[in-house]
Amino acid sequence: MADSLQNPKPNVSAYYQTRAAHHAVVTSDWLAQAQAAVSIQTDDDSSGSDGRIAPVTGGKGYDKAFSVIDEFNSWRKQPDLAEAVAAIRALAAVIRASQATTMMELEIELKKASDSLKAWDSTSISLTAGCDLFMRYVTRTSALEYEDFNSARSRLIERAEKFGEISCKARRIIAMLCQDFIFDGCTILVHGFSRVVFEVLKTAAQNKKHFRVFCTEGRPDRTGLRLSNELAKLDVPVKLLIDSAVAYTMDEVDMVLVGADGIVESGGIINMMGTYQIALVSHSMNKPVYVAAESYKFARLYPLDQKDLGPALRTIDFGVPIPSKVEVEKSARDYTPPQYLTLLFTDLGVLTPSVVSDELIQLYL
């Protein structure tokens, strides 16, 4: 059935597509103050991407009126969606359309689909962290708690629902939360398109502040020119840099924002090829490097080098024919050490390297 549907090119990821004026002390306040401004923004849009999806009927567990790949990708049309999140939202409609009879029959179905979710693309850290979360959050009970299976069954489709909702308002949070740290008249460069960083950007644009963005271009997949035009309509003062061009222009900027494909448990990042570069010319320049992404993508991985990384290739148009003879790198992403990171702001909070490990025991445990 449609389950057994692939990534229509398995060999190329799905998924891709300082001088601070103050130091900031991160406090839980801090943290509550940026989800409750969340809260009161999502509850005059409780549509769109927060939407809940009307329970699907048909036969026992996976038949043809149900395909959790058919449902995932219904919900990757939506454009400011991440992956992970659909990927959430389609397991939470595995549970509202199954008809199991016993916690341990539901067990196996949301296993199944979790699998089917993470082989649609085995290359991308977010949709496997994010099922793998989803899985420890939702089923985090026992049938032993309550009277009866439907009780149960229940109350994991709550779990559902609210895993769900913490995931779509992550971005939002972890745009609160970075603004004390974009001040007025700073330079900030960003590497390829992400877009819990875009929802930074565009947040501080509309609080008024004032700063300009250095956008790498972003090759072979060149994610800059579009993160460049997103910019450019908010009138955000934008400057679009050859991916070759970062130390040279190291010295204009005052603090590197980037994304994350994954965070591991070494604290370090995984993210699109060149991040690694960019984090050491930073260093080297005792420029802060700033990451922002979301708590659903922290993975159990412990990289120890660049080599340790599963391959997510992606395919490169050089603009000229390339000899059978020369050898191409086509790697999509690197692995940034812990040390070369100032801080990782997350739903979660604002973090320092060190602490990701105790996140990551919280979230699995």
Contents of the next structure:
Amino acid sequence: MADSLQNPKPNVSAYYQTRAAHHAVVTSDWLAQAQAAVSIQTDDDSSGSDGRIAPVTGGKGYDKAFSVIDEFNSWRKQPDLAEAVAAIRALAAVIRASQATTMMELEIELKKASDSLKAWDSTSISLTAGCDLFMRYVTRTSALEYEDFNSARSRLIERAEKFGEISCKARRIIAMLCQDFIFDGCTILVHGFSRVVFEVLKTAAQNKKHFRVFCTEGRPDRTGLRLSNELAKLDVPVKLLIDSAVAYTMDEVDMVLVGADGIVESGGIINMMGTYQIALVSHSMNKPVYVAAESYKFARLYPLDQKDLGPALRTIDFGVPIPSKVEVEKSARDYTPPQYLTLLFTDLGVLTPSVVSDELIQLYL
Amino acid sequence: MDPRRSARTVSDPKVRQVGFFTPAAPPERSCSDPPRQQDLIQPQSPSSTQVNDHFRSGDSLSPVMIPPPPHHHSDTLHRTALQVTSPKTAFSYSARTVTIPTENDDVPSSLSPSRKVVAVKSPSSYPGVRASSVPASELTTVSVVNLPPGISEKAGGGASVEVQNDRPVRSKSLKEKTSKAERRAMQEAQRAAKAAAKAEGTKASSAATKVVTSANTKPSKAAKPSSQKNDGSQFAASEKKVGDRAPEKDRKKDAPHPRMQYDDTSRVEKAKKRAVVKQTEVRNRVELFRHLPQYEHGTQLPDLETKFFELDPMHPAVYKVGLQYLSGDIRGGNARCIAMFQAFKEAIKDYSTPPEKTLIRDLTARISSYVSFLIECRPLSVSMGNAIKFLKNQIAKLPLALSESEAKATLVSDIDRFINEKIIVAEKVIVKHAVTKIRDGDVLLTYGASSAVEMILLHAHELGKQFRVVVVDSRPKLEGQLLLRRLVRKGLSCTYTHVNAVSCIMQEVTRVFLGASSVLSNGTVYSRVGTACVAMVAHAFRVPVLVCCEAYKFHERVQLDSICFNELGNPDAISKVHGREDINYLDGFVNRENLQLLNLVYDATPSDYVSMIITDYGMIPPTSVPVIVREYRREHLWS
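The structure above corresponds to the form predicted alone; please provide the structure of the form predicted together with the partner chain.
After this comes the whole thing, all chains and molecules, with the earlier chain placed first.
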């Protein structure tokens, strides 16, 4: 049980472990099975967890911490669900299970739960952003001095639930916005497997647009292979490239479309390793770089360079044994500054990178 | 550009024509622009005589002088006509000038120049806030004023200052008594200034209106300063010098009010002394920066010091702060703002409402007069400007029902709260944000001596971070040495160099921290001269540039270059090296015609070179400055 408080593999970012786990799920056809499997597991987990069965003597805070992480984990396992949404759903569960009688008390509990979630995986930006967003919403609601505590509480729970729907809807909204930018006969370069980007391409295919997609291999996650699989099912012409072939093929590309793990205050994005490289190449060849991401990924970070990010490491399997004195660059993500990005497609609309800070100021200040 | 150049070569050098527009331009402009912008006129001595003739004839014939259509007459007449029409909306000091024609035949000629003076001043409310064109015109018109100083003095001094361009008004009120006329003139001025202020909507113009209000309280004396000022300028002095000097003075006075309204005889004497000194300075001014007041060091400080006990309307605390500004003892946006506010606090505490006056209006007027004095000592920084706006707002918001002591206590506590929230606590927040950007092994570069950057470096050092500091400095102020001393004393490892070497040292630098006097709406950073250089070199080496600036220094102005709004320092400081008497190559050369010394104090760094701005609202990109200005100016205390 202590493990659930700690990240089982501290050297590897939990966020990327999750992504890797998600990548194992082949298609959305499996989703129903996965959900069923997950819900059984949740029951198992909850029955196994001390927080649910054992008497309350353990201290409420401790129980809450347990259940928050577990909740979160259970939600996270659903491949279709975004991290931030899982976090918010977990926090909603905290509210539901909470026995606080005043807003302040509830807020304090939530803050503690949110902090423990953030501490559990400090590398996930969307998790942090989602938690912050929800906490911000809670603070604002409580500041309004609502009718009575119970109605305020139910409103918060309602909002949290709705947030999950919003997330799915967000993907559809973004896909709709993107359609105008995909013209017939265009070539799109995609890097990494973003569910938002996949939604965009799926919608375009459904709208009978003729386009082709270049997928980078996306080592070491092999995201490119997965994406090409999915796209092939949709009858979209797909071409796989190794990561080094991006500059070689950039001439034929009309636009670059990537997702984002997080969007930072300067308007830049944090995404899978390799995004910065592709953005640099596209910028020098005057190709537009579009980012598709939901608005809850806006984070109050402001990296100045690559090293300014918290490290998010992952193991890389080269296929052959490496001598131990050879160092390996294990970082899983990089930061792309805003000057290399053209537009951001979010559920708030089509934005330029400088608008991100405006939104954050309005939200958080 | 060509017409300008040709005009300059043709014109009499004594009456300086300031760049940016041509003599031919004004006629078109008069048609299109609002009247207040018609100050683009550059009268010349020959033209002024024409003007005089024109006026004289016009005066006797018809009281209503409608500006002749632009294309009929010669250029000079155009100009004068324009001058005449320009202040129509602004001022109609009918009374004063009205009396003059009856006294003296020559007076009309003196009037016309003086008229131009007023015309000039109406629109401008704040040095540098206006486009350079307006100040330039002021310069030129003022030159005409000084043509017949003796006459204007004879005419009753004040009249020349209380220019009214509206001849119809003047002739109409020929018969009125001076005192009543003076009062009406005051009211007209106030109304006009208020209209101008509304049109502009800047803080400075509100200062102007307030100053007008203060002027109204003592109408009679206002006239004297101008006449004395004219006295001060030697009649025989070249018009060029006179023209230059007077515009500077006007510029300074323009900040609060279009005409010299200081009731303060001592300040007038000060202005006179300044005039005398400035005559030698003027020759060395760069054409491009004529719209800026030339900072005069020289004899002012000792004069002001001797007058310390003579200044009645001026509170001693404010006077002291003014002297400190003048001598350069207090420098830096935060320090100046705090010092000014402490002085104002003293003044408010000692203030008592005169009988028959409301506290709000009278106190505002009093504050405005203090501000004018401070402007004369040294032009306001943006931080001070915003702070004054806040204070005036607070005064205006005082409920009328408050007793005087309560009102004063409220104001004093408001000032304390402002200083605490916006400056002291804000710096702490900035430090908290900024230290997260300092990592072990960093080499940090800073330029000049910013209080915010100093606190950041010291705090990071206290937190135990391992880093080196490079302090870049520049003449003539050599402010970096102050910072360097404080850092070295605390044990930081520092490198010290001059700005000439910044491109060499930038290779090893990992971060650049800069302070700012202000950040403008388009993300431009307005800071000590040399900052732009450092930022550009850093950008070329791909080193991130972090600007640390409290949010109260943000301004909604937009500036594209360092020219239209700036401050000129003492040119002697660059021609001499303090402590090195052997570097005397320029001794005796400073008065030459073909040598111009330029000592700029500020420069503007474009937003492209700035990576991040750290404020008390967090770390924001330069593009988000207008968002902060928009969201928080509304909520908080000013505008």
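Think of the rigid core as the biggest set of C-alphas that the two forms share within 1.5 Å after superposition. Residue numbers count along the first chain shown, from 1. Not measured: the values here are computed from a predicted model.
- Once you line up the core between the two forms, the Cα of Lys202 stays within less than 2 Å of where it was.
- Core-superposed comparison between the two forms: CA of Thr101 displaced by less than 2 Å.
- Core-aligned CA deviation for His283 between the two forms: less than 2 Å.
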